[in-house]
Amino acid sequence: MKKYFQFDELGTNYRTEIIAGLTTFLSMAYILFVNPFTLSLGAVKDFPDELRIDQGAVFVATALAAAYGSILMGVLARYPIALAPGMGLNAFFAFTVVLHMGIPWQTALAGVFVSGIIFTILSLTGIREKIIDAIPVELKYAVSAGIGLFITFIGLQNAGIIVNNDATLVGLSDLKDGNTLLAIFGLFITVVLMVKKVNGGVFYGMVITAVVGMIFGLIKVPHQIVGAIPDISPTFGVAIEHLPDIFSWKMLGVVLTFFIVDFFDATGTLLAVANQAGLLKNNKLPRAGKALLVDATAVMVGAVFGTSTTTSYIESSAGVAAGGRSGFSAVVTGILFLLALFFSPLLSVITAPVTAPALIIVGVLMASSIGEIDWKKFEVAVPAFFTLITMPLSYSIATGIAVGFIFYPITMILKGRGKDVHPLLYVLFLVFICYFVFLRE
């Protein structure tokens, strides 16, 4: 096993890799509880219960998807990169697709599955890299930053910090509610942990917030910590059963958004973590085809289990910082996700005030890419700005992407740089024009 994972070549050992795998798990364990809460629209009190996805089933689906993706990435691609259902895409799934577009979660899962099929085909044919090269880097950064702003906005709403205001659409609450104060406390604690660079700071912040909530009677104390694995049948295989429901203009836009966002996010994460670990050779990623294939198939497998898009996690960088260099650390992370299946009773303490700080902090991390955009070039600044600002204001990742991809060719042509725009961008321009004409209702 040491030879297969190239321990000697990479200068690592079992102890280091196990610690790295544990570190990565603790850094991303929050998704086990945030994902079920988000996909079930737990913070939306007036949403009909019969239309909600089952939280227990999503908890199991999240753990299984993370385990599958992480273990396969470790064994097949041999990279210290873990996977799990992605933040941002789960928000798009719940708040845009299900809540605002009125699409049943069953059909949304089918959309995720189809996006995974497209992802897999493009990964196998090598077209994926060509498409990535065609998209201007400014729009890639803008999409990531815009999702960060959107997630933060959702977190502030869930915390009760930002509320409806008839005069200004949104405004600051009076901050006197106990749950809002608990969320503010959680945000403060999480910020402290992150500033101090505590591995797993987001996860520990949730734990501390939940404990304080129980102490002050804001959260019910669970009867047990370890329990039976929840029933996954409410979500398992539903994506396959509802494949016939995706043939509509509206679902075409949904699938396209799932695909585009994960396309950029997954690839960027793979390159960033591999570079940090010193695994790039001549600025290229060895075994890139296998890594991209694992990432793509994880999307389909996760959808079959019953969760939104599964993707590579930037939190894997925490494990790399702890010394992880081989795929063995990713295998360790995947095994820990399997063990986490027995801790489902803790779902009852994961309320909106507990998850809100995690959403806000993840948003902060994603928004950091704003600094990579060249704001001095107005032809670039306009589409980038419209992309990132439209997402939170329209409450839609899809709309933000569409606006940015429409304005980019226009501003470039007006600047006299139309030839610098890849032909694919003009195709996407027409696609997103159709999005607004046919998909927006």
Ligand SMILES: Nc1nc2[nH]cnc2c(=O)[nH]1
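Everything quoted here is computed from the prediction, not taken from an experiment. Here the rigid core means the biggest group of C-alpha atoms that line up within 1.5 Å when the two forms are laid on top of each other. Positions refer to the first chain, counted from 1. What changes on going to the form predicted in complex with the named molecule:
After superposition on the rigid core, displacement of the C-alpha of Y14 between these two forms amounts to 2 Å or more.
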Second form
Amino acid sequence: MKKYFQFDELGTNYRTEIIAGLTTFLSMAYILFVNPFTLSLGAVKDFPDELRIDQGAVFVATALAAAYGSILMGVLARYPIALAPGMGLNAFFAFTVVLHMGIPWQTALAGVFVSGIIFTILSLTGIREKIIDAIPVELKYAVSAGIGLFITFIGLQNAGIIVNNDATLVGLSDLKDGNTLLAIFGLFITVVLMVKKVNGGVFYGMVITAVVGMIFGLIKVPHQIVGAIPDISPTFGVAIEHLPDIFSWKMLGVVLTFFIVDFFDATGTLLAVANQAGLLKNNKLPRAGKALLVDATAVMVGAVFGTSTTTSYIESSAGVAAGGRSGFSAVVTGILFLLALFFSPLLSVITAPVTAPALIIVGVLMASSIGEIDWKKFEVAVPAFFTLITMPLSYSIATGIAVGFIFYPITMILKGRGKDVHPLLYVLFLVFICYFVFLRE
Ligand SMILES: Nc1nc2[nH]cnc2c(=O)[nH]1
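Can you swap the form predicted alone for the form predicted in complex with the named molecule?
Complete assembly follows, chain above in first position.
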């Protein structure tokens, strides 16, 4: 086993890999509770209950999808990178697709499944490299940073910190509500833990916030901590049953967004974490095909279980910081997600003030790629900035991507650099113009 995972070449051992896997798990464990809350629109009080996805089933789907993706990434691609349902696309799934567009969650899950099929096919063919090379790095970084801003904005709203303002659209609340104060406390604690580099800072931040919420009577004390695994049948296989529902123009835009975002997110995250671990060869990712294939199949498997897009997690960098170098640490993380299946009673403790700090801080992590953009080049700064600012302001990842891809060829041509723009980007320019003219509601 040591040989398979190349412990000697990578200068690692079982102890380091187990600690790294545990560190990554603790850094990601919040998703077990935040994902069911987000996908079921827990923060939206007036949404009809019969239209909500079942929280218990999503909890199981989240754990199984994370276990599948992480174990396979460890065993097949042999990277210390764990997977779980992503926070960018679960917000898009819940707030844009289900809430704003009025698409049933069943159809949305079918859309996730199809985006996984597209991703799988591309991972198996050479088209993958062509797309990766065609997309300018500035736009890749801008997409992930913009998703970060979007997630933080959702967190600030869920916390009741940023509220509706008729004069200025949004503004700061009076910060007097008990739940808002609890969220601010949670944010403060999480920031302290993260700055102090405590392993699993986001997770422990949630635990402390929930306990303080119980002490102040804002959160009900759970009857038990360990319990039976919830029933997954409300969501299992629904993505397949509802495949016939996806044939609409609206769903075309949704599926493309699921696919494009995950494709950028996965390639960006794999490169960033592998680079941090010193695993790149000549600036390229060895076994990139296998790693992307794992990510792509995890999207399909996750959708069949009942969750939005499963993706490679940027939090894996915590495990790498703790010394993780081989796929063994990802396997450890995956096994811990399986054990977590028994902790579903804790779901009832997870309310908006508990999840909001996690959303806000994950936003900070994802926004860090802003630093990779060359702001001195105005022709790339404009499309990059428009992409990242449009995501929170339009409340849509898709719109942010579309705006960036429309402006990029324009500013590049104006600068006399039209030849540097890959032909595929001119095709995407037309696709996104059509998106604004025909697809958007
Ligand atoms: N790369 C990445 N990391 C995450 N960590 C939490 N959510 C996400 C996500 O959507 N993408």
